[in-house]
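So this first bit is one chain, no partners, the form predicted on its own, shown in C-alpha cells.
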Amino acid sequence: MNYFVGIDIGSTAIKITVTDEHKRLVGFKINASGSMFYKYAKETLQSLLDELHISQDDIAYTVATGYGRKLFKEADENISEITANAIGAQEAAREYGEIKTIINIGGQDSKAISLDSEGNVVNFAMNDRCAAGTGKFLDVVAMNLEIGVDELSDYHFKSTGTPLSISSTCAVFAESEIIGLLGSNHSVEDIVSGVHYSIAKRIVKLVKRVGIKENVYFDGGPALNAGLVHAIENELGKKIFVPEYPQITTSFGAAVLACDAFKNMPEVEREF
C-alpha cells in the first residue's frame, strides 16, 4: 500500500502525518522544532514511520508547509500552511458539516481564513506581531502562575467573578499586568479567565477582518484548551468544532493534497 506524507514545519513544533491511499489517518508525531529544523523533521519522521511499521519506500508523495517548509529538500513540493490548514479543515470536519471559517491558534501566530462554498481561500488574516494571543503566550501565562498549561482549562472553569480585563496587546506587557493582579490579590481562576476573554476579543477582532461565516473551525495546539474554546464562543456568539486532533490540522491537509498530487501523475512519473 502507499501511504502519504504531511510535514508542517512550524516556529516551535513539527508536526507530521501519515494518510493511506483513502485520505485516512494512519498516525501522527509532533516534536518540538528547536533550532535546526531540518534535522528535527528528518528525526521525527523517521520515528513515525518506525512506530508505524511503514518503511521510506512506501512513501509514495511528500508535501512539506509551514514555516520552515523549503528545508526539507526531500518533499515532492511544499504549500503555503494557509491551503494545507483549509484542506486539512474540510477533510477533518467532514462529517461536521462545510467549514466557511477557520481560526488557527499557533505557537508565535494566529491566522482566519475564510473559504467560499466550494472550499477554495478567499481571504485571510494573521497576526504574527507579537506573541499575545498565541500558544506561546498561554505558555508565559501558565508558567507566571506557576500551574500548568494542560490545567489553564479546569481554572478558567473555576472562575465565578467577572473576567478580568487583560487590555495589553504585548506579550511582554500583558505578562507584567498579570504579575500586577496577582500582586492585587486577584485569584487565578479570574486571571486565566481574564486572559481567556482577552486572547478571545483579539481572535473575533482578526476573524471580522476577513467576515465571520457559519461552520468556524479552530485548530492548532491551543484549540486543545477548552477554557478558551469557551471564551472564543462567548465572544463571537457562536459555537466552533474543535477536530479531535487540532494540533495536526495542517500537517494532514499537507498529507491529503500529497495523496491528491500522485494520483494525478501521469503513471509513467508514478514509477520513479
Ligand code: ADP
Given for the second form:
Amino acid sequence: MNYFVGIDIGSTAIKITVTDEHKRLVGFKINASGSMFYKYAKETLQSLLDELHISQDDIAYTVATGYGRKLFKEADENISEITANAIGAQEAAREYGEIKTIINIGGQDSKAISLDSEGNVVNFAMNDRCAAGTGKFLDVVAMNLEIGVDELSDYHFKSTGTPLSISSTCAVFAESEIIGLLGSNHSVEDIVSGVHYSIAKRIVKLVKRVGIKENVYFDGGPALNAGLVHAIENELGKKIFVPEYPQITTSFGAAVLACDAFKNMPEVEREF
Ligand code: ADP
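Following the display of the form predicted on its own, present the structure of the form predicted together with adenosine-5'-diphosphate (ADP).
Expanding to the full complex; the earlier chain stays at the top.
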C-alpha cells in the first residue's frame, strides 16, 4: 500500500498528515514547532508512522509546506501554504460544497484566500505584521485571564452582556487594556467575547480585501474555538464551514498534492 505525507511546518505548530492513495485521511500528528523545526518535524513524522504501523518504505511521496518547509530536505517537493491550504480546504469540504473563500488564522498570521470556480487561488490577503487577529493574541489573552486557549469558547458563550469593545489595535496595548478591564470589575466572560469580536472585525476587514464569496471555510488552530467562529459568523453575516480537524487543513492539502504528483509521475520514476 502506498501512503502520502503532507508536512506543514508552521510558526507555532508542526502538522503532519498521512493519506492513502484515495486521498483519505489515515492519521495526523500535531507538535510544537519549537526552535529546531527540522529535528522536531523528523521526530513527529517518525512517531506518527510508528503509531500507524507504516514503514518509511511505504511512503510514496512527501510534500512539505509552511513557514519552515524548505528545511525539510527529505520532501520530494515543497509548495506554498496558500496553495496547500486551498487544496486541503476543497478536499476536506467535498461533501459540504464548493469553497470560494478561506479564512486561515495561524499562530502568527492570518490570511484570506479567494478561489475561482475551478478551485484556483485568484487572490489572497495576509496580516503578518501585527499579532492582533492571530492565535498569538488569543494565547496572550488566555494567559492574562489565567485560562487555557481551549476554554475561551466556553467563556464566550457564558457572556451575558453586550460584548466589550477592545479598542487597541496592537496586541501589546490590548494586553494592558484587558488588565484595565479586569481592574474595572468586568467579567472574564465579557472580556473574552469582546476579544473574539475584536478579532472577528479585523478578519472581516481582511476578507473584504479579497471579496466575500460563499462558501466560506475557516481553518487554523483558532478555528477550534467555537466562540470565535460564532463572532466571525455574526460580523460576516454568513455561516462558515469549519472542518473536523481545522489545524491540519494545510498539511492535508500537501498530502493530497503528494498523491496527485505521484499519480502524474511516469511509471519508471515511481520505482525510485
Ligand atoms: P501555525 O500554523 O501558524 O503554527 P496553527 O494553525 O497551528 O498555527 O494555530 C496555532 C494557534 O491555535 C495557537 O496560537 C492557539 O491560539 C490556537 N489553538 C491551538 N489549539 C487550540 C484549541 N484546542 N482551542 C482553541 N485554540 C487553539
